[in-house]
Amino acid sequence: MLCTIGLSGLPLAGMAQGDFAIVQQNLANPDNEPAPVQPVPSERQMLWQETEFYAFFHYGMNTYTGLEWGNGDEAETQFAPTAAPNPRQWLEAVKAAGMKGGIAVVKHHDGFCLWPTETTDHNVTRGGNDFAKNTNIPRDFAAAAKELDMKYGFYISPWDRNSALYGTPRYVNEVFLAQCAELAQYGTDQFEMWFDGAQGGSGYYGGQGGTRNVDNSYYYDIPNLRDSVHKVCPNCVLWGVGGEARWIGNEAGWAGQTNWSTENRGTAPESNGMYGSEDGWFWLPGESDAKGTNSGWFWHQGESPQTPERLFQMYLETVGRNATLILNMPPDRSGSLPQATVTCLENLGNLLKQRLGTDLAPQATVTVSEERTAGSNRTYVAANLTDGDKDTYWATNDGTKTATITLTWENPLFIHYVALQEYIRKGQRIKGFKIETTTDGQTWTERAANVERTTVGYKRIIPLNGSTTSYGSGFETKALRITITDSKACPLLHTISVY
């Protein structure tokens, strides 16, 4: 720390010995923190990424018509739940699966709203029975999430096949933005609003019919929408056309093994969503939306849930590849999840606990090839990798882009997975790494050789046997060595976990 002398303002000749003060001047970087590799996530994007695994609940008019995309001409009385819809049951079931939150579909393309909105008569108040007329999914979903300490948000379709105003300037302000504002009032702590990329097509349109198409890049006035939502819900990420998180590019529950959170405006997310762009100039992390059942997004008679093993594979190939996973589990006509779905989710939760629930890394002695020089209030030591604190991290000195990290246990044990997490608040850096194990501390064997060991990002889970479909018997290990072979700048990792 440097100091300067600040004069008291008296003429120099008239100053006595005590007429000066010591003014402290801080160095520009007293903690010796690495410079960020741009771009970096916003705080709301960071909180969103930490959610990792959450549910999608497609429920609405289509549940009762058997359609996936309603035309918008459905009579409101067709919405007729056989019991009171129960969002709390939805959330309790997915919480048992290890999910941290959920997003409820409250308006799909048919335009039917699952709350008593002032923007359209096409809503629950005109439903087919008392269960329907008393339905308010945003209210009940938000309340249940708060009681269960879970994150929550809403899907609201920008495309509205019912509204006579769709495709005109009036629709955006009088219907779409007004509906978003209504939903924002159900809680200021929403973590995501979900807007798909539909740009119109054929529809009922108030009885006028025909086809109406728009350019969603400007029609929905997204900059104004973002600002308006953020004023009420400061940590709410706007997905899709909202421009704060990207579609991973498929609906099959997988992301690219090489997956950057950075992207360029000129790259269509649909064609590059699984991978991102290494030199992308803005932060746009990927979200994978996938069906948890063997039918459509909405519930259909005769459907069944995917097996827990299949869902575990999806988890490894999304959350384990620097993406988030939003897994759809549709309620049936009673307004609740079927028992088969509830059982499947419980079994998935058990798999996650059994396979990824006990971290062996804190039991190891950790050594590294280099530790960054400590600052005044921050260190970058190897112990930061296993201290369970996401805000501490290990780093090398500037100019060092390769490094080795070795974890050694007192007694050999069997391991299946290694998870790495970069300190992405300072950008995504790592471009290449490899993993080796030894049983005697002398002879090393490379693992997961058939896996792309390139990017890490927020989280990368590496199956040491190279398979996301076979758990295997594990590898006997005395020591584990991770070698970072390439990085954009000095590598930063906040956590290494071993399972």
Given for the second form:
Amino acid sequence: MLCTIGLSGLPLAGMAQGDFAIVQQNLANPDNEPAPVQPVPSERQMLWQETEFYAFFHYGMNTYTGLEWGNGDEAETQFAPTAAPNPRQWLEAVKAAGMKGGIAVVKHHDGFCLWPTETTDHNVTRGGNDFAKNTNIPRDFAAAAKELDMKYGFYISPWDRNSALYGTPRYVNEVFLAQCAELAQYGTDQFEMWFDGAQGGSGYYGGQGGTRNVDNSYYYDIPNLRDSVHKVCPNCVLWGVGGEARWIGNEAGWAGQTNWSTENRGTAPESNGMYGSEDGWFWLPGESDAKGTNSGWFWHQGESPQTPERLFQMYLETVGRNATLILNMPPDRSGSLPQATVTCLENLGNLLKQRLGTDLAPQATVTVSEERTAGSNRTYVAANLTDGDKDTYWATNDGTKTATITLTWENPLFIHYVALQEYIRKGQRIKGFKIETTTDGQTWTERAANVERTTVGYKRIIPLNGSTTSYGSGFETKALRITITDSKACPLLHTISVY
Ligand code: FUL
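Alternative state: the form predicted in complex with ligand FUL, after the form predicted on its own:
Zooming out: every chain and molecule, the one shown earlier first.
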């Protein structure tokens, strides 16, 4: 909207009405952008969230001992791959499942390092054979990820059951921080570091013997750790103990249907991990870590992968509920993923392509109850919802917290899922919505009525039949209507997809 008044809002002295300069409304906000609802994500949290679906690779000493938590006193020679470990094969396999990256465990709680580190002798160079001695997982993993255009990061356990220094301040500086720094030599574009909070119980500490109790809340000097990592790896989100993304609170591959990316640190966020807190003070988005096989995090004799259908369900219940999914697929003693895992991942990739691969929304005409007044360089029109651009968004004017969005197709088609994405750079705002379909443009039927249609966040995928386990035959649809029934402030969506 243009106005013909002076900057102060008053006609300028000595000027006749017709002389007034034409100026844009709202000089302080020429794009008329909505004010953010705090808290909002940092740039690195945005990049991290966009990774959506990535792999976890638990491989190391436990692969050879059959343990899940090694004691830290294992002989280095027990690490003896039957072939050269092949992180490129791991990443190729998960890429076929639609994953955008992965995190490799390079030191688990037993303290055995999968690269030739200066910080401890308990590492691959003293392994049981030449394959072991030449192993360097972070080097090969990062290199493969770069070649495959995938994101990569490392799991490096803060808890170290081998280090004689564990429990003293020297461990934090001379071992743990030094190990994080060493990893940066393999790449500074790491997207996430996984700092696990596990520290066992009394008597667990130290392959060197003895009980060492630490208090996670200060022992690892997190603010310093975060700054040190960010100085070298500016886009690296510190998970868990690091405080930039939260544990979803279960290891079963599901997030709450209502899932806020906002949370309070320090007030046992993990007990509330599945849901977050509507009025949380921090942007602390949820990551769901789940096992892709039917036994442990590490490979075990006789295990098999979950079915592709089960993994697809996990995807819907995590990525589809405003969380990220880090899905574990453990390499076996050859240092590669077993063939059954590779096949399962391929099949999962096919399911995802078949069911969520072709977006029907761009073929629809989109109308909305209200479009926010455009600014100089930005519009908030309905068409922004289906233009395939995550940086353009639809919005209502300030004060309008409810709205309807209608997608109409020329000919009716069968649809199964609707995906909504908020423009979270301005906060997670939507609190309630509903979805209806019509075959004739007259009679509307509510869909997914058994699903909590509350929060949206980065991404929400709603199965219209309300089921995450049964694909069903879809609903014949001439038009689809999404009604936003409640929002913290004017709602903003950047994309609607229909499958
Ligand atoms: C847990 C660890 O204790 C497990 O061994 C595993 O690494 C899992 C992903 O995190 O807290």
